[in-house]
Amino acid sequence: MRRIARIAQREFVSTITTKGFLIGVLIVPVMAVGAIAAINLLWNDEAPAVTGTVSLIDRSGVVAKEIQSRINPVAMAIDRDAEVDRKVRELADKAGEVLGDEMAGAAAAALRGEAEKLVGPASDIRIDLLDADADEEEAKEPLRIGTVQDGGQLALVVIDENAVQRDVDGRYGSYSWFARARLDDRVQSQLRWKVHHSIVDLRIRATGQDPDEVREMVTASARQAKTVTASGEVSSTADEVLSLLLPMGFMMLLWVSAFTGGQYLLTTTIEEKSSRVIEVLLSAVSPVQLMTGKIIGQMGVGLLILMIYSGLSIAALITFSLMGFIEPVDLAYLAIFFFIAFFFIASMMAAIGSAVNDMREAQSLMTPVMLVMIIPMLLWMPIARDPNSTFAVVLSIVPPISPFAMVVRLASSEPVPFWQIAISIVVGVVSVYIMVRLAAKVFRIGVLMYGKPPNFVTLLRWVKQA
């Protein structure tokens, strides 16, 4: 046991004092925090300002005025002014939480200014009006030339005749929408929107009822949506984000954790064995014992790894007031899924790296592990919306995707029965001991092979042997 021990202490020593670690890990969280930081500072949903015509074929005769009056510049220019309004509301709460309410109201203006900036200017589009009975097709037909810049026809609306009043089957119909290629999708959304309220209005007035007042009736939005957790109260949208993304964290988690670790162990066996230091090491001590130690060796790295990223999580979850979305048992299930999946991952590595000279060689022995690894970053999505379906129940007991899947589903919204955790336990268990007794053999045999590179059916003609 001193032995392995002193290999391991090498092991780890060795791979957390190289530059290449301390960068990597650091990079990590640095380029998370950039990333949302650029995201805040550069994302606008505000649609781009473009000039150009809408074609209109009304067969109906009565939704082109409609369309007329919410489709032109003046109502562009009204539609952006309430935009800014809204914006300056927006940024005004954001400045009030921040500066506080006094401070916000001396800073009206320059908010305003910023609301303007992120709005941008109206757009300015016209409606050309064609006739009722105009051919659809050479209607289209501009639409197939030019681009969305030159204030050409940026796309053509045919009304359908029975869009207002019911036809004789008592149906309403409806209107078809063509747009040049590459006009933006907001812009698009944007325009269809006010198709569709001038044909609903026009329904709504056919009934003798005002349009406003109806749509005030069938709205009915929360005054206060939240959650309620242990540490306070959390907006529902927040509630909404994290039952989506704690899934993918603690996926994110272990799979960076645990095939981190493994990936060290696979380059430094590599690394060891073209030297002939590994030839060294055997001298005093046995094949199982360096394997050994070297995994430990590496699993404390991966375990490092798992608490740095860990207990950044847990900050950032505490600075928002959001810990109350976490369980604490759930943080122990993920420091033992932790340990099932490396030592899998690590024991394949540790195969893999014992059996080939180079990392060229270990790219085709690792081409399958890598397919079976990408397996949980795949399907993480439905397994986190449907925790307790049977598809996730029976990914939970498949090594080696069971650690993966089991956490996803320990940090979704539904609970999870702890017989289905013990199970994956156990499993995760047995499949580790038969994998390191595998991984074994082939350590034993292939750490002091050299020269072609063997393959699968080489592998497991040595787990035979040995």
The other form holds:
Amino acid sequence: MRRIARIAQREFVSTITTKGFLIGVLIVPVMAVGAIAAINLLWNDEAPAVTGTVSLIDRSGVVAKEIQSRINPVAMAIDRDAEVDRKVRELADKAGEVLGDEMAGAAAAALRGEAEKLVGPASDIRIDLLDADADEEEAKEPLRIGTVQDGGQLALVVIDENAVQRDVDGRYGSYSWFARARLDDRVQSQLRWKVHHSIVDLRIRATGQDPDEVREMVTASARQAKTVTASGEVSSTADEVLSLLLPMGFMMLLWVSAFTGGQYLLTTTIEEKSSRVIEVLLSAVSPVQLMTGKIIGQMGVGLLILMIYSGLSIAALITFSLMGFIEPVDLAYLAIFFFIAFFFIASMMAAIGSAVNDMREAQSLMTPVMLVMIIPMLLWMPIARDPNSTFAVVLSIVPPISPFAMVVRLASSEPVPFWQIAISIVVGVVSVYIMVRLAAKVFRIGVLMYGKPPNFVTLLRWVKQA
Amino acid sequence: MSDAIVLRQINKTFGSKRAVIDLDLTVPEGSLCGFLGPNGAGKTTTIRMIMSIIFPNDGKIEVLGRKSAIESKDRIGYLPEERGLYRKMRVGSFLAYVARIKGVKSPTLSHTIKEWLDRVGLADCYKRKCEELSKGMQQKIQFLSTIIHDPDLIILDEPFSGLDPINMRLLRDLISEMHQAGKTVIFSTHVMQQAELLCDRIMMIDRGYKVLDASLDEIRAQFDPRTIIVEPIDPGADLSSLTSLAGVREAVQSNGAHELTLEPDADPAETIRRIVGSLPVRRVELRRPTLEDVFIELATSGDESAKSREDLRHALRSDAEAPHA
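Could you output the structure for the form predicted in complex with the partner chain, given that the previous block was the form predicted on its own?
Next comes the full complex, this chain leading.
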């Protein structure tokens, strides 16, 4: 026992004192936050400026004017200026939070320049009004040739005869939209909104009412929408996001901690084997003792990572008073499923590491393992959405995916029946026992085998041999 | 005196290859024993079986009075042929780690380690990383890791390979010292001269079979000298007449001298008298058989061709470092 402890201690200390470990542990959260921030920064929902015409066939005969008043270079420049003003206010608000209101006022000039850059120049689009009885197919023809950049026809709008006035059956018509290939989707939606508003406003005016008034009448959004928990209240948007993020967070925690330990185990085993230290070790301890010590050491590494990350996450949740979203017992389950996931993965990694001569050979054996382990990554969303579906229940019982699927279910909104948790744990423990036994057999033979890299068939033969 | 190692009818096969065949071996306690044989003879396999790192297909092993080395691992020091260190570990902590997993509980371990490092001339390496050391220095650290827990039985697999003459001598001194302190030492080598300089006992295996297991004195007595070295006063003298002398089977020239191999039934004393009578000589010597001769004799018994003997001798020498006394 003392020796296993020595080996575990060395494995743990020598792993966590490497620069790679320190950098890795710090870099993963920084990269996650950075990626989210970068996407936010780079995401631009402003339509780019384009030049060209939109052909219009107005079969109703009343909409063309309205559309022309909205889709022309002057109107679009006015729209663009309004958008810049809105952006300036938005930036000033943000700056005000950081700098204080007076300084933000002083910075306003600089903000306008920034906002103009963000919004970009206005589009130069005119309406090319065709005859009311023009042929639709013929009008489409120019869209089939050339590109958006040629500055020619960008789209064709065909307004139905009954778009504004109900027909004899009492029905309203609408419009058809034909766009050139690769016309930016943001430009398209901008233009279609204008067509949409033109038609709707005309209909409202036809009844003798003011369109702006009606718009106000039909709007009533909730002043506040909050979810109330034991530890406080959060906006419902945050609740929705959390109910998806929490399961993913739980799964990622488990995945990262179990895999980092496993990965290190693979690396150190290969290193010991290729540097031939292994024989020195085997003259002092048996292969099974060695493997046990190494796995326990890396378990410490995995636990450390789990504690660091979950500690940070809990600190963040407490800061935003969201702690009420987590049941303390879920944390205990997270720990239990960590052990199941870790021992399964680690013994597999130890077996692979013992069997190969270098990292390159390990890759070929790792591929099928990785394919299986990617599954929880792909499936967390459907499991989190529907945690008690048959699909989710089965996945949370079948090893080696079960620990990952189960923590996703535990962290999602619907409670998991206790008997399913119990079955998952029992099946998990049994699978770990079998895996460790198999791994020990492979390890015993593998560590002293050099030469031809083994495949899975060879590993199975070793299992039978031992 | 009891025996440190006893092997009875050991067989080991790898797939279809028989690595060790019906091996019986006895190493008395306190002996310094050379384990010889050409590359691929089965030395490392045998040593690994003694160490219980691999297991024989059948046969019985007894190490330090126990059923296997597992039960007496802490009393055994083992230097594997494939040597390794943790490259990133510091020398001091590496030696301490190896000692601890071999059950050393002494609180003065770091002191012992420093003393040993001083002894092999690496006193300033305690805090250096293993990867910073030269290959020869690493080898000394590996040797220290073998003996740091003060074992009773020391098994060294090819300890001399890759060492320079000075370190070779240092290692030889250390081995002799262990031997004098009453420890049992076994080392394998394919360099016969090393064994001849150090050992009081020799075991030889070839292609899985044991061919020799005796004390050095017994071997010398058993294999009587069959080679006479003749060096004429006049280097240009015609020596073709020597081959026609009664009792001489063949003559080979080497380094200005002539080695005459005797017929199996020839009397060396009578032949020397005849040589001296036939020409003036600077030196005539009845050469004691070296282990190399003995090995070649044993390995090629039944095969009389001079060519195969010379091939074997060449093979033995090609990768052997010359002995430096």
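Heads up, when I say rigid core I mean the largest set of C-alphas that superpose within 1.5 Å between the two forms. Residue numbers count along the first chain shown, from 1. Keep in mind it's a predicted model, so treat the numbers as computed, not measured.
Colleague: If the two forms are fitted on the core, does residue 171 show a Cα displacement reaching 2 angstroms between these two forms?
Modeller: Moves: yes, 2 Å or greater.
Colleague: After a core superposition, would you say residue 73 shifts its C-alpha by at least 2 Å between these two forms?
Modeller: Yes, because once the rigid core is superposed, the C-alpha of residue 73 moves 2 Å or more between these two forms.
Colleague: Could you check, with the core superposed, whether the Cα atom of residue 248 shifts 2 Å or more between these two forms?
Modeller: No, its C-alpha moves less than 2 Å.
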